[in-house]
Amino acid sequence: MSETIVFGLCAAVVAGLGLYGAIVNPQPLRKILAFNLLGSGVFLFFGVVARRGAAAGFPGDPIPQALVITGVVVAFSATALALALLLRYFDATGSASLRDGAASNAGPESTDA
């Protein structure tokens, strides 16, 4: 089995774990981490695509490499923004869970008079 196949399978496993975590976990912090794992799998897959041409004797394709570099920067920024929003939500509600915060903060629509 070649290196390209091994890295391709690893990319599929990492992306699959990230997708599973994003679907199954109800906690927002775990969803953020799962999306990061999913993105890492996609970045690894793009790296495999770029390396596949180099393994056949051709020079590596620079387009997937440039996409991965740009994607890492965007993913870092999006993660920082998501964590900042989660911290603001926690400060406002006292809970980091979306289900508990929505149930405990019924707001003015509540009919408990």
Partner chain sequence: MTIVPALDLFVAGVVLIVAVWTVVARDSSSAVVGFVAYGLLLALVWVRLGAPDVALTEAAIGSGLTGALLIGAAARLRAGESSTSAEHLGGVGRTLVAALATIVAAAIAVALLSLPDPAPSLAPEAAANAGATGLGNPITNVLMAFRAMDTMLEKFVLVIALVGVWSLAPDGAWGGRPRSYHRADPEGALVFLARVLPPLGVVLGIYVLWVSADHPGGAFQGATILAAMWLVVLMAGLGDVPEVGRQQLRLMLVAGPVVFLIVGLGGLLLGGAFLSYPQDWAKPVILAIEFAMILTVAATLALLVAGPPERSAEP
Contents of the next structure:
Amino acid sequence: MSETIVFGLCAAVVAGLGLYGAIVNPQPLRKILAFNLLGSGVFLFFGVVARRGAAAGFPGDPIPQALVITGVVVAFSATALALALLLRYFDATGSASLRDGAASNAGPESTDA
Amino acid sequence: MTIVPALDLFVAGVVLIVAVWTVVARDSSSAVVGFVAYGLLLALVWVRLGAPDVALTEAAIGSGLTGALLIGAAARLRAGESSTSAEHLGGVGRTLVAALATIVAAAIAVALLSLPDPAPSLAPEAAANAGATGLGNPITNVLMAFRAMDTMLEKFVLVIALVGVWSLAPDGAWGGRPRSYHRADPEGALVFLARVLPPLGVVLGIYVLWVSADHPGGAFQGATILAAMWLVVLMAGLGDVPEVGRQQLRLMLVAGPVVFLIVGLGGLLLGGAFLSYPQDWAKPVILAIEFAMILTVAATLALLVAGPPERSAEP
Amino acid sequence: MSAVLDLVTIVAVSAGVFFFLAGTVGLLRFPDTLTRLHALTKADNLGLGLVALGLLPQAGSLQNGLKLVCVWLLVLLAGATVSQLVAQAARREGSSS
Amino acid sequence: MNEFLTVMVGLILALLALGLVRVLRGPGDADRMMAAQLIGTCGIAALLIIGVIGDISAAIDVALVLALLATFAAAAFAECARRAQQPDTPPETEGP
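Can you give me the structure for the form predicted in complex with its partner chain, which would complement the form predicted on its own we have just seen?
To see the whole picture, the full complex is given below, headed by that same chain.
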């Protein structure tokens, strides 16, 4: 049962790191990266709970594991949408950061191209 | 044996090193490499946690497709990297956020460590009802039978995400083709890869789906492998993405979820509840759904990575 | 018999890890891209090949053994392609810079 | 036997972390591709050994998928490196 303690702490630290990175890092791409980190920390949390609930001959409780599989797919589609938004914003305004002062001159003429 | 925790400590230690790297790395391209390595190591963690199905999913989707998306985005954004300003959060702000993050991490750790000793588990119920579907793999049982509603809605989420991505196309390229097209140079190494790898990938994808009835595997993992193979062909320039406005493509994308819905309604009509399978027909029905599902999910995942249309419809 | 198999595993896996070590040190220490590439490919096919060879006796069934060989062949294909692509990228960077 | 294999996994994972240092020192595209390839191979080797230690035969399937996707990530890197070098010509020629 030692791996649940080791990976439980690992899940907690990764979730904290993801939260820290999502807030502190100014670039949107890095925020999406950190958000994925936070997501994987939460999924690890589910994994450890599943491992603790191992019973009836299963190495781990299948219900949280099935939820994590669904969660990873949904997290992927959310990341795909976020990256598409970011790239579209970058094409429209020519700057990769969301700071209001940074929307440079490339704004108007490229949107209706 | 005292040696086994050392293995977990190694794996957890390297996972944390790579996670810190991904957050702290200077430029975003090396952070993305760190994230691909992180997704890979996470697959190791999931194997250690006794969940090979999730390890497959994390490896295929977490580090494979998400990695490809991020690599593409980082490359395109590299041009804009110079224009981003310095940190907008001052020293005090960063320490506050760090404190908040440690509080959240501590809360999660406490919640995990204070689980009651006979931890709450639904495994006995899952084992008791495993006979209903005749499938050996408990996770496929849960995904396709006990919580079939989640899996069906998940497919609708994928299609909705694709609609969202496609709606981001500039007006000129509406209904056109994603990704810019480039001629494949015949003797390139990438073209050789795109000719040799896909057949192996298709066999492995179908194997992962077929084996999921009794051993770790699954329709989503198989679909991810098929999507990756199609993307390798696209990257090599051997094929071109079908234009987004084409009718058959849209029908194919909606086919998977609709089949699932029809089978669910069929269960309702045959006297059972919504999404309940007739007693001795459960396994063939589930496999039929999964085979219908794998193609549409593979196409949806690949088109999500390909991104919104950028060129007008003509080839 | 199992002692011999264990011995084979120990020798092969440690040789594999040695090649991984050599490859990684080469990747870090060598001056330019092409020499690093030389070190990387050694780590790839020899390192993983020996580890897979070492694990063959431990693999449960013949099917697992065949899968181990498939993993090695797939990584060989990956290594070959990456070496070509890296060499092209290095040549392009070399010629343009 | 498991003790020996655990030490081996520890070594491989240490080498994997070292491989990331190469990304730090040589930020060129070529170095990034090589580091990703080495990290992939180290990960697969560690996974195979962990599968044997924990007697989980499904770990080999995961390694197979990882081997396939290591190639896919390398292809993604290569395509971005190629695209960075020469911008795409509009497809005025006939379609595929």
